[in-house]
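Next up: a single chain in structure tokens, the form predicted on its own.
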Amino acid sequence: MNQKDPSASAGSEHYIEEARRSLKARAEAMRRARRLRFDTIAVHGLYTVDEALDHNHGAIMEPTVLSSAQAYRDSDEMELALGYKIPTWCYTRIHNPTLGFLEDKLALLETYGSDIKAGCCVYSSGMAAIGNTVDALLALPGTKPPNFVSACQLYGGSYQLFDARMKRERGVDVRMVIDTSNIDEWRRNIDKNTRFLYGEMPSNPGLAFFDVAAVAALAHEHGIPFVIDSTIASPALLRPILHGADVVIHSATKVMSCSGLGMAGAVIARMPITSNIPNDELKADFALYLKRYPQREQGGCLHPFQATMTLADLRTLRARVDNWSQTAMAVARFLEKHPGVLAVNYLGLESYPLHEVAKKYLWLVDAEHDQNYGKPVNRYTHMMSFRVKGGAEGTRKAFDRLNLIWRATDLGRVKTVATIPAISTHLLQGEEAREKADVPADLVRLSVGAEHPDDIVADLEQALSAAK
């Protein structure tokens, strides 16, 4: 808000003078909100007894404003909020004010334990937030095309995107790193044109994990920003800001949305950004230039109703996490053990390969403050994967005869879900590209969910049998 713009009339002072008044409440409850919990934000978020009073009617929850537009009470207002000089929402492909509450309450989640400030703005998929991401990071042409570098274990839709879409199709230098715990494989494919490095952790499906530290120390170092999706951790478990990262990415029509009902993608993006990139409004506040410019323009908003479920879900969010991890443990033991299965990726495994640096980063958020634990407490999210002996034939055998657990392409969902990667969401992206992400055509992804982990082991184990 620009408090000396000589294009404001005397008439429009009252409107910046509310302005104030609303930013400064704002700062205040954000600041006290600071000081609350984990899960007191995932139940609250910004949305305080004032704001229901004042605003909406008493509703204790946050309200679900389905309008598709704001009126102004005369043109002053109007011409003040259309030009970004007072707070505004003005059009849901814009703003809404329960798209409001809701990335106000991931900021204060992806930052918690912080005096970190960051922005958000949600979307209506995480493809829709990844697309709009990648694309301002890479709009402004330099003296040569600019470039990214990114880890090649991705979520397939990811993959394409950026091969596909970006690679083949706009002809934008990609640079996928292969091991992506090799900081020097990072670092080889950095030059003076890279605008940004991109990960994944854990990946989806073959639970790929690196140091998220020296990755953005490494991007730091060269004067550009470290984008990270953070889907099935959560900031239960892990908030990559707190390490170094620039730019969160959730797909939270996962975890966060649990009960898959509906879509949902957020960016937060902590304020301000490194980038090389000569613009800074964007370096400012990533999140809010989204909004004004790629979002507005480009559409991609998420529905207000959507919005609603997902607040709703989110409040349980750190519990949900917990109760999932432990039992995805569980069941990793169990298939770990069973003679039908060739290996098992799931990071909570002290075999697995990557166990030791997901142990670093991976803790349940006010473990240290809960009454069952009274100490700091690792947990290693919902997802596995796992290979069938049998090969490809063997594993369809198996997966075919799953009866409790659901045969789809979802994650993150209170129901526990299996699919085969080769055969689903990384069928599009070739043989060539699943090898080297290592996907291969026996491996089978499974998303725990809230079931009793017994029942869980029992479906998996008459489903294994006819593997043999």
Ligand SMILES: Cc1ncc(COP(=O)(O)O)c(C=O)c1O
Given for the second form:
Amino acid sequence: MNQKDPSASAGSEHYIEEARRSLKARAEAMRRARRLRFDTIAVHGLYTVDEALDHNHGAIMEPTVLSSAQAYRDSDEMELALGYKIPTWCYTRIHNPTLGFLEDKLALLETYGSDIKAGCCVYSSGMAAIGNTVDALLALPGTKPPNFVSACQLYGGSYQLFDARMKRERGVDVRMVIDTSNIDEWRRNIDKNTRFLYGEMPSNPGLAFFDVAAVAALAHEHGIPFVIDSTIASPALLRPILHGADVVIHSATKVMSCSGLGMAGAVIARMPITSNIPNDELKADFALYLKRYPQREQGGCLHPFQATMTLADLRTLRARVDNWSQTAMAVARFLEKHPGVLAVNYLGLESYPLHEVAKKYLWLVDAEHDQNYGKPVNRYTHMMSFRVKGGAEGTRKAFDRLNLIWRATDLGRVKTVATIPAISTHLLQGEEAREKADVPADLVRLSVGAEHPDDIVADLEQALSAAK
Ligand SMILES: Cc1ncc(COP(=O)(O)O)c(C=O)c1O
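Any chance you could show the form predicted in complex with the ligand after that form predicted on its own?
Below is the entire complex, every chain and molecule, led by the chain shown above.
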């Protein structure tokens, strides 16, 4: 790095003026990006030709900034940066330019099809994103101990976070809704100390689904935000912010990073969120608040190399979600007719009780502008679960015979993966909680990947012949 002449300090005004210009250019780039189609945003985000030529040697891919920290030109710039008076990334635990490209892209994709503004804060995993969000919404001052109301059908890790860590270890009043399609059950649990409503949709592995607009409206009636984990649907099928949600959480480890090389999480929050917390900064831009304070001090930051891998996988999100959803539909239809299968939970099956509400919300983005479709098209995700005849033992027998399909606690992968949630993802929450969340011992979760459907079906066929 060049030695600086100490007498040549550019001065605070210069840096503030430079920041003004860069924020203006960024707002203009955002405006331009908002006019693009979903696929184009997924490919480019805010990384433009001008940006590449000005700052990245013309490289057509976003820079992976592998550096723990950013250098400043002088003490004026350092002070302004660390006081958040000018845009900066400082230190990779606080921010990093590669993370910025991922955050801009995710905020644009989650608000696609609307004028709603949102911010994004990425994390080292989905659980870090959930933990930080919930903590931030509970932590602020209030006269009475706060509570929150959550759907009971959750990914096992989220359930454990709420039940074991928050409720039993810290005494937080966590109120679980068993029947999420019953709006009165949500309503009954809310009081003046409720800080937020929380849901997961479609839920993993039970495929619970509810009327997101109705729950968001209920939250807003009480002046509180609705937080939703939308990992399984992804913005290619559902953008909950457009239906009133305040905060969307993703385990970006899953379909967004489908190659399966690492972990990532994301929080995307509308600006502003509805909240009864007396903190204007938190309400105005919740994602930025998370980044500047709780994440900075709790340290769940994403590695820039992982951000690059997630950026790469995201470019093909819509096409993959479309293709895998169609394969999942074919597999679900096969399972539905199979004599060795007791029940299939797949949102696309007309026989599934939540099909109608899923049909209302799950639409392949831009199908009406797609040369293959030219009209709106429903798609129902890559995830299903099914119950095998022969109880827990028969289920394990069939599961152990899978050849092509991987036995692993994973999903949203380019490879088809299966697990038995009762002995894996939902093992720690215990029998009673599994019963409430409808996770029986004979349930198999299947996440369909990019293989040909014939081969997935053939593997299931031979495996199920063992269950009888
Ligand atoms: C719906 C859902 N949310 C959150 C998580 C947690 O994400 P991560 O594994 O990235 O921490 C998972 C993981 O399986 C999940 O399925």
